[in-house]
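Heads up, the chain below is alone and in the form predicted on its own; it's given as structure tokens.
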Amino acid sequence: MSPITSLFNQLPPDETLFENIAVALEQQGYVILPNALPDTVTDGLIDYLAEVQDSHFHPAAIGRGDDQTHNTFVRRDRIHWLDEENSKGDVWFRWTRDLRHYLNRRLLLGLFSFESQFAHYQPGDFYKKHVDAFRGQANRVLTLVTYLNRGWEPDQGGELVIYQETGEELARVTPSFGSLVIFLSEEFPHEVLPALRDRYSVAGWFRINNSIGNRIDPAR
């Protein structure tokens, strides 16, 4: 037995998970795990799903603050930004900030904090391929998609396509329900192809604190 099968072993479930990852993370820069987010997990977030109204989703922007923007040209989902107070997303949070503080240990990473949304894509939406972080001009270090979509079918489009930077592919996830995408933020290119169905994902981030001036650097 290896000792990395030995150490694997020994580990509880996350931190076997959060192992895998940092591993990854640490070799390539990314990694796709299918069905891999806890059961528990799902489930919490299926539940607050469930309760956020199809009117309090709203048309994603492209960019942030104050040069946010909307171009139907690129991408073409509704968001609703999950909230940390409500109870439904507790599980999630409590996961993705264990998660967070172990890849601060394993890979001294930093990370100082994370924001999520809810991203619906009703058949034929898409978002072009773009980058979540420009080198050396944003804070998201780390982005993380998993997807809340059940007996989705390979027929059924909707892959998020991940490339290199010099712009060969190198990826095509199925948005099955629970499979985890992470991936360095600055790094990646990506696209979301049009799906035949409603198409459901959690996309998130984890940022480092560019404050100024005792001020705390906005998360949107």
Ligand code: OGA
The other form holds:
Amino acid sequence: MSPITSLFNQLPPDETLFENIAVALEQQGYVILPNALPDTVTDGLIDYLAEVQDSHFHPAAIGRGDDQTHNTFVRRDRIHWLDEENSKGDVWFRWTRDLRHYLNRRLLLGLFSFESQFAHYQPGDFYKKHVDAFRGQANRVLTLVTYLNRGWEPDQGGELVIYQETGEELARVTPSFGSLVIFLSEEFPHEVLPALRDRYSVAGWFRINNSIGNRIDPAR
Ligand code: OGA
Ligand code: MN
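For comparison with the form predicted on its own, please write out the form predicted in complex with the named molecule.
What follows is the whole complex; the chain from before opens it.
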């Protein structure tokens, strides 16, 4: 084993995961890692989700600020924004902050903040092909998605389909427990196919600071 390899093997586990993410983002702009989120992080998210339950989910708005609309032709899922003040989110927010700092150091991305939401898709719900950020106005730089569904079977649908900008399909992701998907928000159109069972995901966005003078970035 070379000195460099042995040094790499001695890094704490998250650093290895973070480095794998950085390399993939650098090379192809996206990464899919089955069953990758550490147990401590998924445990925290499961506790948080149990607290929120269905009564605190609401239809997702599309667009930001005054442009917000509820378009059930585009997306049918219901969402709940995670609150950084809620202690049940501590492990999740710490892990995403560590990842953000790592990627900033490693890829000089200048990621400034992070926001995330639980999404609940009931059987038949979908989210049509979309991008998470638009060129020029984008302050969402990186999208992160993870899943909280145990025992997802291949015939249960609900895949996340990721496309190239040119339209070709790049990948289909089964929404299995702890799988991690990260991609450049402007570059990869994607969609959620209808599922046969309840589907829980957590989507998060790393943002650059887009405040201009006194104009604070619009509320979501
Ligand atoms: C989103 C999204 C993907 C998923 O919420 O913007 O694309 O697999 N989610 O839940
Ligand atoms: Mn999306």
